[in-house]
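Only one chain is given next, in structure tokens, and it is the form predicted alone.
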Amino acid sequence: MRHKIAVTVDCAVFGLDQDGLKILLIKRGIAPFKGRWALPGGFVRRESVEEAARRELKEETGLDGVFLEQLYTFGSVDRDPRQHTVTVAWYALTHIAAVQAATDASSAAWFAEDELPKLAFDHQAIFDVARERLRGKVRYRPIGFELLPKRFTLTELQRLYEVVLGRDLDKRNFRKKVLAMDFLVDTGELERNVPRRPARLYRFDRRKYRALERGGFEMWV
């Protein structure tokens, strides 16, 4: 008899808000594990796993056009009780917004990511791994910014950060460093209604980074 083998797609999805990092969860509305929280994800179709990884989020939680990158293949024989599963995980980052269930989900929330409920599957290990991920690219690659509106203070580009690496900077040695970077543009703009002097808005300049990558650069964290 021949071994069949399933192929899923599995997304960790990371936001920011003011109370630190969050990530993305779906309710199962269907067995296994009904009533289960779980990464959004599903079986692949007649298409990529690439596609596969949007097409289920924007199913699952409405999401579209996020930051999408490849993450790890999980395979383990007793992962899925229905059969042999194969998935391939990604790890996702956007600015936080409303998410609407559909499909097989009966509800999506952001959850603060260290408050998870018992996660379906061998989500929590996709979990762990897409954490470490995240706390390591950032430190050679300005992935963060994608959790970011499209304008923001330097302050809160410092926050995002400490909350992603875990640990404080120190304020003047990280602004010294990231302004060299020269791919922040000033938007000449500044915070509005704020209870204090407003700070400076910037925005992320993704071609001059394209032109730093070429020729090689370190972050700054």
The other form holds:
2 protein chains.
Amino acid sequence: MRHKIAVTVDCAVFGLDQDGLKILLIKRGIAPFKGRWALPGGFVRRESVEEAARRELKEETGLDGVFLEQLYTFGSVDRDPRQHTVTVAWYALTHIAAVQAATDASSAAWFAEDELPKLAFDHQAIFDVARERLRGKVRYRPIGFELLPKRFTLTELQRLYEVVLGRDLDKRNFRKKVLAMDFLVDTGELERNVPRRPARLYRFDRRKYRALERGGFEMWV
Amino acid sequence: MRHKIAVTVDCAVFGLDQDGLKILLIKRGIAPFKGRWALPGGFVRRESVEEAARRELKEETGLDGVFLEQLYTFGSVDRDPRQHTVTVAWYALTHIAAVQAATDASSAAWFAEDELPKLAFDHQAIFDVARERLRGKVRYRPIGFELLPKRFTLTELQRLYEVVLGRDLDKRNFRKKVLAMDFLVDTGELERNVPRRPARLYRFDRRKYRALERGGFEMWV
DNA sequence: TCAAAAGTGTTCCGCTTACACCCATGC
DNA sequence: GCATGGGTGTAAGCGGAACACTTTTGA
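Form predicted alone done; form predicted together with the DNA now:
Full assembly next; the chain just shown is listed first.
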């Protein structure tokens, strides 16, 4: 007779607003860790682990169709007090607005990445790995766009990179580099109603990016 | 009542010999896929997933204390015909000699990476991901040394990189770069009994590497 | 007219790349 | 003495980093 192990998924969902990088947490309604904040997630059913992650995200936060990548699988024997539970952790990127619209304002909330409450299970460790993965990945894959609205200014894009990487970037060099690899398209539109010179709005062109990707390309911020 | 899922581990073990990159396979003695070659692995017991991977490696191949990193977790519903099974896949690097010594010569064997037999389950897909991970990781972390004997010549090191990356490298540039980041130590010894000018033997200095690593360093071949 | 951010080029340096010949050994 | 790989330096070009001022808008 075989040792039984439960399988769950957990998602570290990142968003970006004026104040910086945010993460989406759920307040647990049941034991264990009732009342504690936790990463959205739950048990895997008769479905693939990715399907489970997307289903739980939708059920608990209303999010659908977001950028989602597998992060790491956490399998210490004692990470769940109830039973031996292995969790497949994921990280997701989205616009904060997508959640505000979708959530029933109930138990989900955004927290600044450096002001997380005490989390259930080993979710703090999962978050730490996710944060590090995001920092690393953003430098060689243009996944950051998932955090921005469809149209954005170059300054917004730069701020995103500064927040994720945790250091300041040079404005001129940033623009030069980011425009050089041409998957950014000038929409021709400008910001409206800003008390300063309005900035051009750009969008990320996935088609162009895919093309470059095949040509083998590496560079980034 | 909850849907039951089995949890396994599988390891893609890489080795290097004169002919190139090799991978270690096990011939399955039981159904399903009885008689087929497969990655070493098995069910997780009352232990962490990493402990399970190391235990299975030791039981099935005799390998102990090898370099081992988590790769990806495969969780399609139908990847195991018996039942819903999620597998946490790992990749390992070792000297081929370590296995020849340890194995009871029974059911484990090395295969050239480009001449694999038909594998059990979705192990071919796991291998493909592992191969790609190795190619990527070797460029920014000095994990390749795990494949070489303790003392090696620069030509052996270069061949390793050429095999893993799948392209030729310039001898002078390679030596310049690899010696520049100084975690390679000249042991002062030379090859013996070669029908040509004997090469110097170097070793990888983990201490020095850790020091560099903290200083934030990136470059590689 | 003021405040605030947008937008824009050049120089310097270091790394990457390309490239060819002499050397030490075993047989 | 011959075959085999070991070992070495330089020049050119490219990409990354540093750096300051003018422009446009709303109030």
